[in-house]
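For reference, the chain that follows is the form predicted alone, supplied as structure tokens.
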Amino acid sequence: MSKLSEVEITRAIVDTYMNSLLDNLELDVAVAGGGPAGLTAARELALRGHKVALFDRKLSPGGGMWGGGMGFNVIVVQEEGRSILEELGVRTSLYSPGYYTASSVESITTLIAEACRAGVSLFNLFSVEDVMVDLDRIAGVVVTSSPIEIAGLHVDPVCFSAKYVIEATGHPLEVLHTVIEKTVLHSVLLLAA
């Protein structure tokens, strides 16, 4: 391969993720969070017209799903999740009256293709680190790199704005925290002054 054979390939990487990156930065919906409840409700939105991104802080979205139970790649759901499933072609079996089995790889892999699929725009390695605030009410997300995160190194984050952001981070629960330590220290300012 020439070397401008690979420049090219570089540049088709950086200009069609760039180009990614700039339409998102005005979002109907912000997901934090690329697990199950996260794509989901991604894909939701996204099928109802809304300009929906997710970010995901790990390289491959899913969450814990991909274990399914103790690393065993099994998940057991009711019939309301088994209905979504199903809706999007994975297979379940019933296990016993209410509840159904499913592969975790086969069921993660599908929420993540069918939210692509709706028009998601899905960040990966990107860690949402807080919220943007505008007249008391929150207007964005602030996001980081994951990698960077991890080293410790201390750099500017980027910001997207957002009509709402959903918190999807699963039991960590980070951006709720973050939105509760700025209404609490937002409270506390109005009490001094």
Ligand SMILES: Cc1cc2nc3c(=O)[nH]c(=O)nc-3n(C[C@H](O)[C@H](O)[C@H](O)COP(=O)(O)OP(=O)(O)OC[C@H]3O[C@@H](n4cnc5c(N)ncnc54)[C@H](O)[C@@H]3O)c2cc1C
The other form holds:
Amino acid sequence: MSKLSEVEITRAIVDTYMNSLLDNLELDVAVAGGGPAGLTAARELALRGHKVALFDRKLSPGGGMWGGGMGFNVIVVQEEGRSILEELGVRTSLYSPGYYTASSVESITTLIAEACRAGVSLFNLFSVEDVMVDLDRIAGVVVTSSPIEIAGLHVDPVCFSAKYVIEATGHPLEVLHTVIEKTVLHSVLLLAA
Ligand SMILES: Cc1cc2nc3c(=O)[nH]c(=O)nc-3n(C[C@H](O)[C@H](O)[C@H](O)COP(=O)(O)OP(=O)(O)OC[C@H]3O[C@@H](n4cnc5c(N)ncnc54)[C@H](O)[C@@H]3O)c2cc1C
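Give me the form predicted in complex with the named molecule now, not the form predicted alone.
In what comes next, the whole complex appears, and the chain from above leads the way.
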């Protein structure tokens, strides 16, 4: 077996990544946010045969689940959450009637792995900053690289079309706020016209 050079290893990374990127420009479903909600929704849809990509701003998807409570890496779930975790093979323990504990790290790593195995294309370090609109429908997401966003660089984003967009950015509801702002602005412009 011949040893790959540094350039050949780089070619393997760039080639594979770019093919994945190109393959995902037209989606059935774009999921904004890779916390437990986004990962679960993306996995379920991919298992049903839909072409799904998930975009998360962070290097490590998983959202707020990693830290349990105050960094104590344990989560507490009720029956509905437990059934999802157990379906994926995550161990849970009954704590009191109707309430179960689980390792937050085991839970989130499994949710990420199972979403990938189901066929979800996961793009970390991608921030959804806007939505594409086609007449009166949301038609995809406008994304930028998180390091570009953090640096505040004036760089154009790129677009992924999607028949459906799922808002799963957690408490900030960033995509929903963008849609509301766009809708209000559109209404104001219509009134002004
Ligand atoms: C203040 C606070 C209150 C909480 N309250 C509750 C509660 O009442 N009940 C409960 O069960 N849990 C609660 N939690 C715990 C836990 O955070 C959530 O239950 C759980 O993480 C929510 O999952 P989620 O997938 O909806 O969102 P999150 O876990 O927050 O995941 C959102 C993901 O979206 C990504 N993201 C955000 N914006 C963008 C963007 N523009 N583009 C791309 N990616 C983006 C983030 O990087 C993150 O990975 C709370 C946590 C906090 C900090």
